[in-house]
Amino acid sequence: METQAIIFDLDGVIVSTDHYHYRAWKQIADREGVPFDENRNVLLRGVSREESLEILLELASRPYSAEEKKKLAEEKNEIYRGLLTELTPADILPGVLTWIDRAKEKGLRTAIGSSSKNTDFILERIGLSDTFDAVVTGADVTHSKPAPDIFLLAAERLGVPAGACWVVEDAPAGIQAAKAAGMKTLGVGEFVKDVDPDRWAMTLGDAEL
């Protein structure tokens, strides 16, 4: 089927955010006394923040109940938050903004479907808040990546086939989501390398539209 949309995810690929999650949910791990570095930070890439908690908390060295989960999460979203103030057009990353220019040009629709429920924010401190044709975020579907909620959500925004889509992901979960959605793939640095996307590149400057 004829291309006839972009989805990019948000972090990663469009502004690397992963250096700010990494220091909020290191705060709350060290607050908790629960053992987290930046290796098992790569687990958390792509998937939700009450996933990214569990995942965490598997650590713990004892359990948490629903309501402590809950604060643990808003907590760690509000430093998160605190921490993307730094956050300018500067730190877009490269190749983005000619990927959407050629895209546009080629008279293709463009999305972005992220986990994160802060995208419209992020969107909004790097200058890109109405860039897009449509904006699907974590909290506009029940099911988070690798389900392929997100991505068949922001087919259906866009009007085009979930066939005719293709995903620039940087995290396996994302990866996984597209093609279970029925997408193709473009597979962005070094955590997907091996994961088998349709096709793969460093960063957005080092492929081709």
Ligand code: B16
Contents of the next structure:
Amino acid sequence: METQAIIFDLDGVIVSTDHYHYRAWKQIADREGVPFDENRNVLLRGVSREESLEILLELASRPYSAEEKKKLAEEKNEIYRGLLTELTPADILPGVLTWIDRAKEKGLRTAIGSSSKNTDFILERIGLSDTFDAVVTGADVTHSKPAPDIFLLAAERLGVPAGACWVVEDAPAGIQAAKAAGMKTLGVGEFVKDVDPDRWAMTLGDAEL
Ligand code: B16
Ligand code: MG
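Form predicted in complex with this ligand structure, per the form predicted alone context:
Okay, now the whole complex, with that chain kicking things off.
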């Protein structure tokens, strides 16, 4: 089916917020005495805040109650939101603006499909609030990536069949979600290099639309 829309993941594709996520989770992990490093952080990419905490706590030495988990997730988000105030349009990753322009020139619809409930805040910080035809986030669905729901809802809001959508993703969970939605994928960045080497680029600046 001919491509009619491009759905961009946000964190790791449009802007690199992963280090801010890492710094926030690391503060929580250190305080709780849970081992956590950059390698463990990769497992959290594209995954919801709550599920990220579950993964982090897999290495904890004691069980945590639902209430404690809720508080930890809230604390992490407060730290993360504080760090996000450092974001500016200069943080938009290489090739992104060209891709958006090219997509529009070709008459393709564009959307954001992100697990992040901070999507609106991030888009505002980097000056892209009014750029996309649709924005779907983790706040719009019950099941986040790797479930296909975020991308399927984006296609629905764009009025385009799933098979005509092309998803750009940096996380294994996101590629899995896109494939489960029956969409084509382009992987960007080192963490999805081995998933589909024929449809992969280090940055969007290295890929042709
Ligand atoms: P929040 P994406 C994802 O965004 C991040 O990659 C992931 O690390 C994060 O846990 C998730 O958003 C939830 O973020 O805590 O802001 O709701 O890659 O799907 O754009
Ligand atoms: Mg991502």
